[in-house]
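Taking the form predicted alone, here's one chain by itself in structure tokens.
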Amino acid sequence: MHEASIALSLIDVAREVLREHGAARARAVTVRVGQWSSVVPEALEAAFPACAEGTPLEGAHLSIVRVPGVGECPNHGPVELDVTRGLRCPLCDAPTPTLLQGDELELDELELT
């Protein structure tokens, strides 16, 4: 479960934001997780509370925004990909090697107290 190390990294980033803004604690954290990021959102949600213990994020609510994968089809332009089909256009089955979105893992919002 590499999501625990991801949660620790997100907490480090959030702590830096707290320091930059002179805030002591965060009430809520929003993270954007792409469908193609190799992160299991449920595992991240499970790991976050334990990882946040003893930090300024202890007790903070974690919200995860799931970002669908979008590839660039040579025939149809941007298309939403089906992870079970791989990097192929769902309309014509052409390879879509360029992923336009869906691989992100980023701290989106931090609600300070």
Second form
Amino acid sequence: MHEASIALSLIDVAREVLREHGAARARAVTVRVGQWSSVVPEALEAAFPACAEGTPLEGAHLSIVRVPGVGECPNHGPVELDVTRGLRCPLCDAPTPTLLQGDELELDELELT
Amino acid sequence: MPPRIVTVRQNILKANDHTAAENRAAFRAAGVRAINLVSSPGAGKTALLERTLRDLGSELRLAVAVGDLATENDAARLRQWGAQAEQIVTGTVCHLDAAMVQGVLPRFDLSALDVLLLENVGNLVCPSSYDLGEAARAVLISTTEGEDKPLKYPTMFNTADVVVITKMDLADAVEFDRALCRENIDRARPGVPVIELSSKRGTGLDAWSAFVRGERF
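Return the structure block for the form predicted in complex with the partner chain; the form predicted alone was the one displayed.
So here's everything in the complex, that chain up top.
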């Protein structure tokens, strides 16, 4: 359970963006969480409101975009991975050592007010 | 003023990554190999470190920074072997981050070290997100904790530079399925090197020692 730490880091990054844009507050925030990021979206949603209290993100709506893992299969090209099978092609079980996407933990968008 | 939507696309942990890069630069400048050890609680990180200090302490200049939620026990255990061991008490935080490591570095004379071993908090989830600035990450799994751990915690195993199977002396007693465990490790991190050892019996430690030195094994 490190989602509170993640929420605090998210708020730090967002505050910096607010400063750059001369904005006082954010009304909504969108983050991208990859399936391989080891962050649980529900836990982040639960932690965020309390972490945002007293900051310019207090009361902001948090939207989480879940990003599935995609690997590069030598036989099938980019394939969506099944996390319970590890980094293997779901079609032919070939190793797909490189994660093309799915390890994201990004602040994607901010709606400023 | 109407609401404005700005696209940011920034890594949420960029502050940690920045500090990790500073740590990495400090290690490189001092010629120190930093190794991050992660595992579930009780997989044998401290036992392996004790063995490492005992076996390699006369050959390499070793020191340890130990992360723990509450106690100083592990650092005290490690100091018995004559190496400097500093505790990082993380409080309620379930992982080490780069700033905690940076905070403890002034207590070490890096120029007098070859290897700094970073014992992370026992946890197979949270530490995977945090780069500490290490040169290599060792993920430990013990024979007693189930062959499917690599698939249950794919993110952690996916960040490993080496996977160490510990407590091999107990493998038969717990009917450890070595082939299945290795297959699951390879699913989580295709091609990652695997070391099987017993800190207690002292078996399999040649490969581990080579990894600590930064050699091929």
